[in-house]
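Starting off, we have a lone chain in the form predicted alone, written out as structure tokens.
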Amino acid sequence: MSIFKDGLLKDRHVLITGAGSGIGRGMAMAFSSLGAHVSIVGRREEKLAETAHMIEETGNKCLFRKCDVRNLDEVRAAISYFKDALGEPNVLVNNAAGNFISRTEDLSFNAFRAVMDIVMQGTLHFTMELGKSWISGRNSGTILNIVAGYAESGSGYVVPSAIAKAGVLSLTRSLAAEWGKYGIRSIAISPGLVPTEGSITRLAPTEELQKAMLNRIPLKRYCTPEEIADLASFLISDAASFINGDVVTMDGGERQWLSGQFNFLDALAPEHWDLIRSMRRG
């Protein structure tokens, strides 16, 4: 059940990249339920068709087109297709991503390129194509980018993604300053780990890794696509029309836990605290 009023996004035509599953699918379904026209792209046509079918079962329409975000010609063709069918999108959600864990010394340059081209180049392709069109047509628009906590901090073992997400975060803030005068907002969400099938198998493929990642989250659970979709719905709505250039973190407190010098004391048993207290009194 949505917390938002019916028709909140009725004047929106939202284009979402990487919407065949996970967070992208969750956002597509939420936006549609709130009255938005939704157009989606991704690399796997069967997954896009599944998302579109799920939306159409609710009585709404969803357009989809197979598109490799790294290919500018395919990006232009997808935008043209959606524009002809529903009018130009006025909201862009850059969600397409690629990531996996690896020691950096084990990576080839092609592995770096595969991740960075999807995340950074793909975001740039859609952002520039739609942004320049909005500016030339004197139309307002909203760009919502999906980043990650390590976009600001950096992180070992996901270095290609960390580099690319840092670039997307900088793009978000830079365009907020430069394009705000055109009525174009640029914002971002930094989610924690959402346990979709793809993310779990690439980032936490064993039960030990999954347990370790969960233990870092103070709320002791993962984020869900529906929670990200609710936040995104607010951010692209008129209710958030003065939010520009900011990134909203939704990670259950993981960033705060990792940054606190003594937060590791969570692991101490009650008897250890009793000993520490007795030592302090002495």
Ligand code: HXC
Contents of the next structure:
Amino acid sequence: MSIFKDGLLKDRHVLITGAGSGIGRGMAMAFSSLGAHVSIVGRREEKLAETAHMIEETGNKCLFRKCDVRNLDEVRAAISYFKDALGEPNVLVNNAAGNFISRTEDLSFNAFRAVMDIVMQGTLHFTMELGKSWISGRNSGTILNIVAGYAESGSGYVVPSAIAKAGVLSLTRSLAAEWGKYGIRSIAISPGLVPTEGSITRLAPTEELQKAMLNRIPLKRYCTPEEIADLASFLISDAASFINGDVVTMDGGERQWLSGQFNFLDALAPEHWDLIRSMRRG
Ligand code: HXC
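After the form predicted alone, can we look at the form predicted together with this ligand?
Time for the whole complex; same chain goes first.
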């Protein structure tokens, strides 16, 4: 059951990239259930059709178009397809991502290019195409980018993604300052790990690694696509109309845990705490 009022997003036409699965699909379903028109793109047509079908089963419509966000011609074709059918999207969600775990010295330039082009270039393609059109048509709009905690901190073993997400975060903040005067808001969500098909098995391929990842999340569970979708619904709604340039973290406290020097003491056994207590003076 949604905590939001019916029709919250009824004036929105939301274009979501990478909506054939995971967080993108979760957002498409949530936005549509709140009255938004939803148009989705992704690289795999059958996955997009699946998302559209799930939305149609709820009685709503969803337009989809196969599009590799790296390819500007395909981006332009997708935008004009959606525009012809439903009018220009007034909300853009840059969600499409690629990532893999690797030692940086093992990566080819092509591997860097694959991830950076999807994350950074893909975001730029949609942002510039829609943003310029909103400005020239004197229309307002909202850009919501999906980043990651390491967009701020950097991280080894996911370096192409870290570089690209840092760029997307900077784009978010830069455009918030520059395009706010046109009524265009630019915001970001920084989710913790969401165990979807594309993420956890690729980013933490063994059970041991998955356990280690879970252990450093204070709330001891992963984020769900529905939780991200609820946050996103709020951020693209009128209720958040004064939020611009901010990144909202939803990671169960993981970033906070990672930044505290002694938080690793979580792993101490009770007898170690007894020992530490016995060392107190008085
Ligand atoms: C090292 C790799 C690799 C890997 C591919 N490459 N996979 N290098 N480790 N695991 C190299 C290839 O050898 C090739 O270089 C180059 O990358 C391009 O490979 P392609 O397969 O042609 O790329 P492409 O089809 O464009 O797809 C790349 C991809 C893909 C988008 C990254 O793996 C993919 O579709 N992934 C699924 C989406 C995904 O990753 N989602 C996770 C997002 S989750 P050479 O030199 O050989 O040509 C996320 C959340 C993180 O980002 C935040 C957590 C908190």
